[in-house]
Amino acid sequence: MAGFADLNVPQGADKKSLQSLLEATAHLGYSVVALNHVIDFKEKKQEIIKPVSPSELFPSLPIVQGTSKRIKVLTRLTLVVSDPSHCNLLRSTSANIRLYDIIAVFPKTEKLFHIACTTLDVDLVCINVTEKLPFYFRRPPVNMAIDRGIYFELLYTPAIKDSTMRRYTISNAISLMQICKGKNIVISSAAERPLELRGPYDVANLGLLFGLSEGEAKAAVSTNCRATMLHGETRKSACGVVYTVKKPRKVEEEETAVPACKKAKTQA
């Protein structure tokens, strides 16, 4: 299984408040963290900032809890769009947007959600988890982002803050779950405190919550991030990233493989 990683870290002014995060999910077990910086041209007019090197802000990565290794630190950009001009800085070709290891939208309404799935040029989509959805999710475009290799972001903090905000992330995640099958989900905390962090097993028993299976849950906080962040580089380098992973040979496939002859021997 590839390592745990947890997409979706505030990045807040506060650098002292930002290492106690990032310490803490190193203890958790995470071995990869995004740095998440989020516009929403709702509030104003905002401009696309070049992305803050994460050796500018730490001087010093900690080591993931149980190996020799440290933590890796990606960069993040999440736009808020509530209008459909507001995606036209996402067509556009912005040399910041370029530099942003991974690229998430999170559409407000039910125009914007299909065209996030099915023209945007994005890694992650993320599903509203704090109130009830103005829209149903449809096949369609669902599908549509499945095939392109877009993921669906749910997020796990709002389910611990607030009953009523854990009801809506249950229904929200379950509506999705019967569209998507359960495919294509990553699960993120956008924890601003480490005590709102959980540990990736912790977070996989709150996926069997969201309707996924037990494996489906593993692969939101591990395999699927992989996923995202090869999708992300495969954005940025304008060209396809080669992942290979061994596939462990079936017993019938091995008996197969056996000439007859020497099968013959053996059974003799």
Given for the second form:
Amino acid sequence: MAGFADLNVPQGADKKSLQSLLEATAHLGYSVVALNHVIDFKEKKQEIIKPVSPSELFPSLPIVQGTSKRIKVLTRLTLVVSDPSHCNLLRSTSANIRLYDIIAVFPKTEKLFHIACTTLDVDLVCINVTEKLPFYFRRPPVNMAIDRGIYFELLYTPAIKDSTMRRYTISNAISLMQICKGKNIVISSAAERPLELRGPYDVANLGLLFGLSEGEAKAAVSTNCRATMLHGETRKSACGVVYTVKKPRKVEEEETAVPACKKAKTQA
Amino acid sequence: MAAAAFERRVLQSAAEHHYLRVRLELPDGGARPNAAQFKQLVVTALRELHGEVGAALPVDVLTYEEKTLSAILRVISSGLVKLWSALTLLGFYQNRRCAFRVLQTSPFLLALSGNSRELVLD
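Any chance you could show the form predicted in complex with its partner chain after that form predicted on its own?
Everything in the complex follows now, all chains and molecules, and the chain you saw is the first one.
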């Protein structure tokens, strides 16, 4: 079973608050988090900095509740694009972009949404949840994105903060569900404070409110997040990623597996 | 012998009620709700998200401990998603941030007597 993941923890400047956020996520039972670095092209020239290595930030990561493992921290880059020229950056082989584990885009217009879904080499497409959608989702780009293994991200923290945003979150989510039919959805937090975080099962239940089925809602916080991570990993390699895990074997079993007569022969 | 002394009952999947063990998290030094205010908070959360229909949902606070701010709630099974989502999206208590942590949910009250997640692993 894939563990729970929260793919959007904003990477603020304050190290102490980030530490308390990480501790809260581990305590709630998330086994993977991604530190999000946002670049908005509207604001002046912004440099894509190298991702801060999590092991550099924190010498000892908190242990996930219910397991004996430490929490896994990834890096994520979110590009807010409002003009087609911003996408050139993603096409060029910029060295710093390659260093991030997950790359997301936040398209502001329908045209950019279409480009992000069909041609850009990204893992996540963010859906606006804080204001009324500026465009309608159309089936061709969404289907294309599902085929390419790109996931759509919904945030839930704005819904906790404000009742107007809550309305937009739910209505935008439902209109997306009508087109994608519950497939390829990732729900994450973008919480700045520990009290804005919610447990993985709470978030899955919230998915039911967005029009997902129970299975799809749970996948939105677990397996879909894992698929996003793996999709991000394929960018660094040629075409795919294969994991092999060594299965521990018992020594006694091996001995008894050999028939008695054979054993005698090898000894002779 | 009277065969009618035995009666066969089949529980058709759905239990009548669901039980939730919840804990309210508040920032340090804020006002702590008493039992009545706690119930009021739950109803407010339901009204905020689901309107008057949500506020009319039969929810009972079975136990409430003011010291730890933890409670056991009982709700009609059909209203579980409504109650749970309302608790999830509640963000403020008396204009201060708060968070409901749903620790356990079960159709059987007895299941809330223990929690395997609080066991210490070796």
